Amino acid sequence: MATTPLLSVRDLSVGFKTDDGLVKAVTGISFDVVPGETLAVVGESGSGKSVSAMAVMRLLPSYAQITGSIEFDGRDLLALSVAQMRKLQGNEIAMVFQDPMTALNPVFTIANQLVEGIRIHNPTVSKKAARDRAVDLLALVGIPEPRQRVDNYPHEFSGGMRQRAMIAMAIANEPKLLIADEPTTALDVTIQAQVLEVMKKAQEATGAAMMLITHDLGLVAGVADRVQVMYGGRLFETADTDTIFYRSRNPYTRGLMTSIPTAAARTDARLQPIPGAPPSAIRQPKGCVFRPRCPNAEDECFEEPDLLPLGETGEHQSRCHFAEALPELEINDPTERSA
């Protein structure tokens, strides 16, 4: 796998101006992608996943303050001008959106949708190889009979089917970069492995690395190269995918992970829920955000701790002031998901 970034977001943070004042929905997050890896973002809802992809992506509204760098394969996305940008949404970076029924036009078919986000990006391609190409794609991902589901409309298709036409909309121009906004939200746990499973089996097909975005930790196990777990707006912890499963040093992350239901738990077993709710956008607890929940709080908790590397190579790192003082962390597997 290469290690020069594809994607690289240093000091990112966006606000938003509301009549209640700044809503800090992204503070100071840095991370890399490196092409064909799959980089996991988890939390829970509020802390910032979503809008740092549309950040990413350039689709916040007008009024976010974003400040930072955002570089993509040698470019500053920040910099780019709007038609700039417009080349490279939906070519070379995609995305899957969390609702496919609010992301797909009810009023025209599968086929028109997906010629015309071909055709924009490539005008010399006629429409009939187009069309043959979504034909391609629909195959690609799963979709029974594509050549005459093709022209169906949105509301045609069951709720996986919308989803796979979208991850077949957003591989359409084989993206560098492939980012995945709870693709499997309102899905059933059968359909949602289905889904995770297209969607490996698309950035294979098109060598394209992804951000998975999720709140659901247990549900990247099997698919994630790397994990990072976000909450309050700011990053928390970042490793690669077995040492956060098995060797996280950060009371938030196992919270997240006590929580997941698996099938080898002991029946009687109870799940353990993180007490109270996530903090306010704006108005943050003093200190360490995740403070007014945590089990191990301390007097120290009360100055915000920096995200710190642990271990000889750094790469695995925390925002907690005791992370190097946790107790080892004993969990079920997480692949071993009870359905």
Ligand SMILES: Nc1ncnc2c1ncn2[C@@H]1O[C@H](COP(=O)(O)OP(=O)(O)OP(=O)(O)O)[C@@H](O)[C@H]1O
Given for the second form:
Amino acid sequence: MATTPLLSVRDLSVGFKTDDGLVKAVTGISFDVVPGETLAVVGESGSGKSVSAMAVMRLLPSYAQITGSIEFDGRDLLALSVAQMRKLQGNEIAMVFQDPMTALNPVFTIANQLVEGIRIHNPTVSKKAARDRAVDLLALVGIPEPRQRVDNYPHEFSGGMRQRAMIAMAIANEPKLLIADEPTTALDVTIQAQVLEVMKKAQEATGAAMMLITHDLGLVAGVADRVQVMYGGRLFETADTDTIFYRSRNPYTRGLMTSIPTAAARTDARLQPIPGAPPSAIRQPKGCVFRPRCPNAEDECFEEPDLLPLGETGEHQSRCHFAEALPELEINDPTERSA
Amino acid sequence: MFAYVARRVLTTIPLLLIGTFLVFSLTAISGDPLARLAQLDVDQAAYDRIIELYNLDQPIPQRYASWLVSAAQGDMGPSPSQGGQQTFDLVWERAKNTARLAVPAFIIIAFTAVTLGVYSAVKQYSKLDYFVTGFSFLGISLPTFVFGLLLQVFFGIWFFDWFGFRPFFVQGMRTVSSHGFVPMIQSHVLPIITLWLVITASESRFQRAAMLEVINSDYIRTARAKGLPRRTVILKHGLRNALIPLVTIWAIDFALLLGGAVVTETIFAWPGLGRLLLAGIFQQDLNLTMGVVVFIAALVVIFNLIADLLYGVLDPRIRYE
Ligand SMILES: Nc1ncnc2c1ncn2[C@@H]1O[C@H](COP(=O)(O)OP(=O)(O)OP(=O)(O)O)[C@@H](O)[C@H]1O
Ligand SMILES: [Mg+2]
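Now the other one: the form predicted in complex with the ligand, given that the block above is the form predicted alone.
Entire complex below, previous chain first.
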């Protein structure tokens, strides 16, 4: 990769000490995000997607045990003081959360919540200017009559509008990195595509890189440049979007694809859920964490495989002893699909 | 808004009617004022006049009806146990004495309960949190009369033994006009502390729970993700929301404080409403008992209404139609 990465995560592990034992939420993940790109992070519930995002935002509770390094734009985020980190939060790194119904403070107007985010990072901006900016932002994310609606309270907005407002809030200070944690999951299917469109537009308007977290592999196809698949707190496969969809070298990714209608439609596979449930984050299976559910599991799988590069560029990586040996995917012809 | 208030006031009328009727009947059947009268050696004419004056020869519903008719016109009747003084004047006089404790106590309570609750929620499981939780547990489980008596023993006896003087009065009320400023303060301290402990204990628990719920909510995470300073996150985004459920509790507590704290007033020989109520009940003085009860009921109704209106101010999701 020629460009220097904006975000560079190395060997990140996050554990939570609980009464039941140590929850291993994330185990040794490493990845980069380059400026302007969209990286999708997919995986089933509990795979550690949110925890890794919250680690980057430094929003994890204080009892979280974090190891590894997170480098953002030349700074080691884990080494920053709380005050230094605050300067980045909502400014250079911003986040959109899953549930817009609860993510906005019910007792303050949209204007209040937008303006406070703008002015905390730009104290010289007047209230009036910040408010004008808030109106512009609402217009950008497609809120009708933004000049009036900016004075609404969150409950006067629909779910889709609230998520648009959240997006406006996140891009208010033109962040370099936008993290979206399942930004459409809580919304009606009909609005999901629109909101994703708005995210894309907001990203283009600010030139931000985006980390798009979702468990819906189908959702990322049109949006992501690269996809990274997580399972049991580990990275299982990472590659550019087309490679993930058409040349996946990992049984878990393949299972994920055939279990999701929108993704399954791209292959000839029948819609088929992955049998079994994701592993407990406290007592993880020995060897490969996916072994108990894996259709390709062999004796070797009691030994944990590494995430290894495939091919020449090494940009496609997979965590599987049989990454090379897996049969080719039967796929629909992409040109036929788009016709 | 005006329509809302009018409707709320109207809907409390049946409640007040049922409540006053119950108290009236229960007080009326709980003793026989005529037997007491017979003990006082009065002549037949006076006896008849008293029966006539208080309708003692009529069945309870009729007595209640005539009480209600006069009460509705603002006439709470005379109080036989207080030498026939007007009940209304008695209640008003005592209410002022009670307010001398209730108002400062309430202000201190509200302030300390919010502070303790917020701190212990923000620093959950810290030493301070354990201290506050322990304090409220103590305050809730320690009966008022035990705590009040402990204060009296401590300041009235032990402190006096050690230092040779009493910093606070353990009995009775002093006012600026009767005794001067310092004695006034000295007589107010212990009853206020007693009221403070009991109510702060329960309010700080509520505040802690409300604040804990709020600081674990999504919008607090959003506020932190914006890079707002901790103060803004906790006070603006947190406390503002955590105060909403407290408003009702404040209203109830303040109304109860103003209605007179029976136990505290009795321990500290405070001439307030609580003791007036007690006197009314013990001496089967129906007019007096009813006078105090109606006053307390009115307080509860009014403060609940205020709480509901404050809700609308604090929470934009609530609309009054
Ligand atoms: N504060 C916490 N304390 C203890 N365990 C936690 C905490 N936060 C997350 N976990 C655990 O860490 C694991 C990973 O959680 P995470 O929220 O990252 O999953 P996710 O991939 O985002 O799933 P979802 O799709 O459901 O959002 C889960 O087992 C979860 O229970
Ligand atoms: Mg999540």
